[in-house]
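Shown next as structure tokens: one chain only, the form predicted alone.
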Amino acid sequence: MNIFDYYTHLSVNDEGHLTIGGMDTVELAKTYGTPAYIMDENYIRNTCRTYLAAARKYFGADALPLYASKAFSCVGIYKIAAEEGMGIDCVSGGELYTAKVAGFPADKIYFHGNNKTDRDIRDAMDMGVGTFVVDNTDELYALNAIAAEKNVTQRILLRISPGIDPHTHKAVVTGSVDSKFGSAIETGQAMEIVKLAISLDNVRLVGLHCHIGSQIFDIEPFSDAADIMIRFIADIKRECGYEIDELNLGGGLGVPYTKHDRTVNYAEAIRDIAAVVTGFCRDSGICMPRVILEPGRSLVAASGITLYTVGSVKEIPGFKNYISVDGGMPDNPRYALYQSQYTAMIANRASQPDDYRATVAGRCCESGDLIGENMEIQKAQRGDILAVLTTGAYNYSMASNYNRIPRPPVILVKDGEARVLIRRETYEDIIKNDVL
């Protein structure tokens, strides 16, 4: 896969020069600096409505997609959501912050997280936030509690773990059975805390809610969780006589980083996935409930791109090549965390022979800053900028201040015009709640 032929926002241009949404990059580099992330608000737009239009043809008029936010929150991206129709995945107190000050109707919030304290469920019920994912019973207690010291009665789902495995790495893998998120229904537990839930004054169960993990290109993962859902809600009918209305598959559905990986058309995928569904619930004899849907990287990851300035090429003979650039790990953790692959180039040599390997190092004083090893990129020398691909997602909502480095700015760009999104951080910024 060439992967310009998939992202078809990024293209190189006359000079030579990578381009994203038809702006030349090593310009935007000189007007914002480096490093910079940018985002394609074109792309962005384009894929909720690709969600959006599929999630209401194949599922129904009620479908809903949530934007799981989790993969880039800021005010900026939450206007957008809302101006497309989406709902949000939130799963945190400040993400919550974040959303209410965007203006994001909280009807269509969805609050997740395995551990929300006091405060976050008060603040959500404060600000008026339409479901809670409930994850355990501790929480469902305290969310009762609380719900009834208000005066209210709040609408929730029940995280459930099917207890699927769809391959992917161990560290994004959430519906397994041993998972630290959500009920089992193998051991039983999915079951008592549906049953206790159905008991509580304060709070209204009207779903279920799972996610088995990301980074995932076949439908079969999730087919088996909705046959694993949609039997539990058959059980659920026939052992409390309780009908469940509204069931959340979760995301997951995954992205390119190179050339050497698959790809996913994502309104084919939700057609297959809806074709499942259907006859799950036909052959179970339940209503078909209304569905939604959490996509997150599938949204915004291949929207972004992180800009870069080379400070030295090193070459050990008979070892590897470095190019070191000014930043790192602080602005993207995934390497490090995870091995994540990435497609680099240089952005001012974007149409010359990818033919030098090498591996991309960060600044920080750490052995393991590295962005990938043994690259395919163009030569490059002190001063060329730098392109890593598919930056939108966990990147900058990971970064860190790690060695005292500000984080990068996010500009996005829409229709030949730039601007910024999130402002660059400065040194001031790093020591503003130091005690002097």
Ligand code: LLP
Contents of the next structure:
Amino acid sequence: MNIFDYYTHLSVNDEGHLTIGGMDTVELAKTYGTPAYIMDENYIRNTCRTYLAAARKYFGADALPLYASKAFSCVGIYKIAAEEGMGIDCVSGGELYTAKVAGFPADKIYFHGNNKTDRDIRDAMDMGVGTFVVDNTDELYALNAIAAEKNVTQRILLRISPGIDPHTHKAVVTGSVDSKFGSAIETGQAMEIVKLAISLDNVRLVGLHCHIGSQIFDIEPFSDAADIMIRFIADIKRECGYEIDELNLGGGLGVPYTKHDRTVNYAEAIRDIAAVVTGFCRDSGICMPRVILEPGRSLVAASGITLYTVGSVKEIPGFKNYISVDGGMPDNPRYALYQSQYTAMIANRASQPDDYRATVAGRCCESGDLIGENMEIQKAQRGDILAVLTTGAYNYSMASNYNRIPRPPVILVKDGEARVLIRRETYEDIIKNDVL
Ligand code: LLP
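The form predicted alone done, now the form predicted in complex with the named molecule:
Once more the chain from above appears, this time first in line as the rest of the complex follows.
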């Protein structure tokens, strides 16, 4: 795969500079400084539209994709998701608060998490969050009690673990029986929590949720999960006489990070998943539930790049070459955590051959602070702008202040215009909670 064929918002201009959303990245680096995350708004909006249109076309008019906002959360992205008609998945009080400040419609928020505190539950209810995705019985009792106190009946889904191995990195598998998430069908605990939910007065069980993992390229794990979930819905109907109206199939469709990766056509994937879901429902004798999808990475990852300035090029004869940049694991911990592969290029030499091999290192006091090892890249020198592609998901949202390094800004570009979505942190921000 040629990365520019797939990432049509990226290109190289006549000066040989990488562009994003029609803007020269070298100019963006000059204007906003480095490191900086740059995201293309049209890419995000178009991908939302693809998901919405395909979900409605293949699953029915009431289908709803939620943006799984752990991938990238800030006020601006919730505004975009709202404008596009998406729902959202929030997983913490902080994400809920951000969504609230953005004015996101609370009835389209699904509140996730395997350990919601009483405060989280109260805050979310006060906000009018539409649906809680309940992870376990302790949470269910707590939720029911708080709902009773507030004299409300809370709409809920139950998180179910279908016991699927989706062939992805073990840190991002979430649907297996021994997972910390949800209740497993295999152990009988899923049926127990369903019965408990039906028996409680202040929760209204409308559906089930499963999420099998992330960065998945095959349809098979999704159809296996759907098969298991639909059989379980049929079992609930048989055993409890209770109709499950909503099925949330989670997120997880993959994104190519390098030219060696596969690609996914999201509309076709939704079409294929819908075909099997419809078939399974027919075979199990249940009505087609309302289907919810929960993509995170695939909505934002490819929209984003990170720009750095090269500080040094070090060649260790007989060993390797290092290019050190002015960011690293604080703004992108994914190589350190998962050995995630990325595509990097020298943005001001983007038309030159990428026949140099270098390990791109950050500036933390730690050897594992790398963006990638032996990356194929153009020859570089101090002062060059180095771009890492596909950093729109799980980069800013996983960033830290390790070594007291301020987080970079997020700049949103659209049709040749740029605006700041998140300002660069300052040293004053870094010490703002320190007691002086
Ligand atoms: N729904 C639930 C309940 C989830 O736990 C997740 C992701 C999603 C939806 C969205 O999945 P996506 O479409 O983004 O694959 N930090 C890791 C990824 C962790 C994903 C956690 N859950 C990474 O950087 O690869």
